[in-house]
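What follows is one chain in structure tokens, specifically the form predicted alone.
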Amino acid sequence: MTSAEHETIFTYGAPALKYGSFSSDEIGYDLSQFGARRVLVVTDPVVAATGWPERIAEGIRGYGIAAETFDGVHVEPTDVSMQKAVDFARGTGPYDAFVAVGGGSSIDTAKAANLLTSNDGELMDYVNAPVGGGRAPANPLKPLVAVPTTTGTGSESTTVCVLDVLSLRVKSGISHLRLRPTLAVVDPRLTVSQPAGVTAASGMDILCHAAESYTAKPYTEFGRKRPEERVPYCGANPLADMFAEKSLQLLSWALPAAVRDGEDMAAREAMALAATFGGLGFGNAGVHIPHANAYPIAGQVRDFHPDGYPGDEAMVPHGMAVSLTAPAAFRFTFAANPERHERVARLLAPDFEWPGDLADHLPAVLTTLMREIGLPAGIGAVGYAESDVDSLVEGTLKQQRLLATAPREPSEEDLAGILRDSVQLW
């Protein structure tokens, strides 16, 4: 390839932010400046019985706004539970806004069902093939104000609604420029009830979206694009590599910290800044291999259940599954660019007593602070052994769009060798 067929541009697209504690007190203004009259507030039981999100709808009804709440999201959203919001939706607007309390589970139904009720036709229309029919909004949405309650997912920042497909046992989603919410208002003080559960995974979550974008395949290694072929994921950019290293600089103490005492606002504050970073990051410039494993962890659970978690179904939490292949995912896409995975390790843990092979660095740092967090020693402690690597990178396989990412390309065999490396990680 030639350097004239070489890609020279990258995009930049992020939502207006409004950070910091008493933010959400504010929502009501914000809707009235996009010239809203009613609006659906979606939420999870959980979050709901908190009081937070009646909180803000009392604040937007302030405005003379009407809001009405829909309080059924599902925890890890599947493609029944997001319909469900879709037909509520449906059956009780319209609505010319949206607010999503909650976490990415809320966020992602929000942008579900704001796609499904400004578009026509139905939620498998939009999954990304070869899982779903890959349609384009042909539409623009409504506003949709992100307010994250967990520090994790970046849905408020990014073009991404996750689900899983029951029928097939798989997780996937939609990715389109337009689910991008409107606004993100990140008020620290929503995260304090998080579990230590959640703040554990979720905050691997994060550091793995900084990670992977700032390892990612750079945008001058892709082809040159068209301009209705470019896509929310362009690879490794200075712009996204600015606000990884932040969000790792961030987490390198918070995480711990936020774990250890939730109550501790300064992490707090430091966490939902990262979480912010994170997506602005990734968000543009993409995610590869350990969020490709993390679709069929998380879709083909049997019977694990996490703590901190409602409810008692098998699930293995997003951020907990992107987190239990990526050391065994570093260590084989180092060899892409080992400045840039040290960098990584660096920033993460400045004072690290390193082991000798420079591969072997960034792997280190990530089983070290997950014990420290208490998540799971592998993929063999949420179920899975061996003997279904199998399925799992069949899973993997189709999630190209997080792999076409990846620093170096994994085959096949390469991959089953991640996941096998990955049942048990100490």
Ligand SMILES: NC(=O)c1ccc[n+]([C@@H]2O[C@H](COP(=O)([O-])OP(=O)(O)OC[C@H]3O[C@@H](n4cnc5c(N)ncnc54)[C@H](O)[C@@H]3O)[C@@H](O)[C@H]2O)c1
Contents of the next structure:
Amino acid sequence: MTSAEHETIFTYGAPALKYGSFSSDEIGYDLSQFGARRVLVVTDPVVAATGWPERIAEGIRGYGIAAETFDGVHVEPTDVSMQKAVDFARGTGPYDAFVAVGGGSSIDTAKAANLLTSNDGELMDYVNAPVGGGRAPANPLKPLVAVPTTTGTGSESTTVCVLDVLSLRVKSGISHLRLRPTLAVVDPRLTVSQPAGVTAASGMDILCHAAESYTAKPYTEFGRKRPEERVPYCGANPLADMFAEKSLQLLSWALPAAVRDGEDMAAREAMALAATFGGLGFGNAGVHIPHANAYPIAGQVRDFHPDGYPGDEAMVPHGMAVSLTAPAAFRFTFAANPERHERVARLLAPDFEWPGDLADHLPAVLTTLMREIGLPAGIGAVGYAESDVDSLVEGTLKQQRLLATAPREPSEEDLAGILRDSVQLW
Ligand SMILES: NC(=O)c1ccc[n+]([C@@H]2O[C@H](COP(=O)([O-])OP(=O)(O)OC[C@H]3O[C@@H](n4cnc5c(N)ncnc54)[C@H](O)[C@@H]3O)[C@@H](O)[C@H]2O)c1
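Write the structure block of the form predicted together with this ligand for the protein whose form predicted alone appears above.
Whole complex next, starting from this chain.
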């Protein structure tokens, strides 16, 4: 490729942001600035039981704005669960704004409800091709205020909504600029009641957002795009790097501290900031192999029940699924940019003594941290064996949107090797 054919442009998009304790008390005012008269608060039953969604709804009503609540979000949403939220919003609407209070599951469900009450058609029309129709929304969506109660996904900043398509046993998503929330309100007080298991899994999601976006294929290594071809994930770039570095620094102390003591407010504040920075970075640069592997690891689960996640459905939570192949994936991508991989390791563990091969440094930092915060010891510990590797590889290969950002293109055999090395991490 001649230099003229290389990409020269990177892009950055983000919602307006309010960060800090008590910021969720101001949502009524914020909605009044959008001219909202009637809003739908979207949450899940466990988050509803914390009382925060009702407190936020009351604050909204204080500004003369009517607020209804849908508290039926399914944790790790499915096409069926999202349809219920859409039906509720269509049946009780119209609404002129949405407020999501919860983790990625609630925020993503609110994105879908907003999409399908602002546009015609059905959910599967908009799911990424080839799983769904890959249709782009013709109309702009209503304002969405996203209020995260986990410290993880960054969904409050991103243009993506993730769902399980039950009939196909596949995780997929809807990805379009119009899905991005209008305003992210990050109030660390809302994250304190997260169980330790949720803090650990969603914390590893942040870590992988930062580490993957920092080691992603640089935007300059893509072919030059026409304006209509630009996608939100443009590859590693100087702005996303800044967010990733800061996020990793915060995680280095705050992730173990918040898992150890959920009431540690300094750690909770740092985790909320780390999640926000992680989302602002990866939401523009993209993520790669660990996230691509996470889709089949979560989607093909048979019988794993993680601590801290209520209900009796088998599941591998998203952050856990992402982290389990991260050590092996970063060992594979190391050669593409050793300095960046080493920098990630140093930001996470400045004092870590590593006498061995540098390619093993980041994997060792990750497995040490994962053991400390109680993550499973590999995909074997969540129910997979070497005999499952082919089927997992098949699932990973469907995530071409994510694999396109890998700094080193993995072959089918490379992916199988990463998954085999992840069966037992320690
Ligand atoms: N849209 C995106 O950009 C994006 C990015 C990453 C992941 N995701 C998706 O987000 C989902 C995962 O979201 P998540 O990790 O934030 O968790 P979650 O929303 O699935 O919630 C996890 C569990 O924690 C509970 N919980 C949440 N906040 C709580 C609180 N403050 N106190 C007590 N319990 C609380 C929930 O009820 C649930 O049981 C997955 O579906 C994943 O695919 C989306």
